[in-house]
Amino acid sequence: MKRITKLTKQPVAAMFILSLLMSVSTAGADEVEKAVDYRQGLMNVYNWNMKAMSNMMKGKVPYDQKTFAAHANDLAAASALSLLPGFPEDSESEESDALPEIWMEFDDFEAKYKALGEAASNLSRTAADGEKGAIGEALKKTGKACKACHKKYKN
């Protein structure tokens, strides 16, 4: 049986430590990937509902107040979720449309996200009332809240 000498123990220990460090960084990278998936998924929910409502207001599809109100409710519910955990500091990448300004001006980004939530909530309440003109105005305000973030923080 071969004896493990002091010289062979050091490389084995180094390899063990290196493998631990690599698994930790992989776990960290996996968490960042999950955060990016979360934020992109939530953005898809916003897009799905905004597009459906916009298409109704533009006459691309028939306007149906109940369907519109359902989309407005879904948008309000989604915008009530916290999107901010989807933007950990180490999640900037070439695969994302998020600009570095998000992390440099995170307080402003957070304020703009809060404004989206308020606009979406107002849209949901207005859509429940059913007056199409007021609904259109509330939709425009919600769209502007979306664009305020995209204009400054999206590539």
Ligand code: HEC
Contents of the next structure:
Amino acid sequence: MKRITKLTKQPVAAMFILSLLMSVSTAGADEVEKAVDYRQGLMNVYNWNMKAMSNMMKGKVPYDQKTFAAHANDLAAASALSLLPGFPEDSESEESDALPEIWMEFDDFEAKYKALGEAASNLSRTAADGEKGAIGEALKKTGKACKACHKKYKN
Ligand code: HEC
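With the form predicted on its own done, generate the form predicted in complex with this ligand in the same format.
Every chain and every other molecule in the complex is listed next, the one we just looked at coming first.
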């Protein structure tokens, strides 16, 4: 009996270590996927609101100041959330359009996110009591803040 236990001990230990290693590596991949989901989720929130506002400005749907202001408010709130934890170092994946330049110039990436926050809160203030021309300008500036980041850091 003793002999058998001794013999089986080693493979069991090896299997245990192997499964430990495997769970560590899948946890890593899992964390990346979660981060990608989070950041893309936020991007989709931005997009939802931007699309609604630009459709109104273009006359694709009737302009309604209250609805517009609500979207501007939501965009400002969403772009005040922490986006950067959604970009842990080197979190590239097949599901993602994020470029490696993000982690080479993280300070600049952060600055571009800050610029969006400022543009969006300005848009929200303007939409609350501005006239349509000023609101249109503020919307354009916000769109530029999206594009400035995508141009450099998104596939
Ligand atoms: C600080 C940089 C930055 C700013 C600012 C930014 N984005 Fe992005 N965006 C990215 C990156 C990077 C990706 C790719 C993310 C990925 O696929 O992992 C992305 C992806 C997207 C996507 C695709 C999401 C998906 O499901 O694949 C949309 C839509 C989007 N952004 C819209 C916007 C809009 C609208 C704005 C402005 C209101 C904006 N983004 C501002 C960096 C930014």
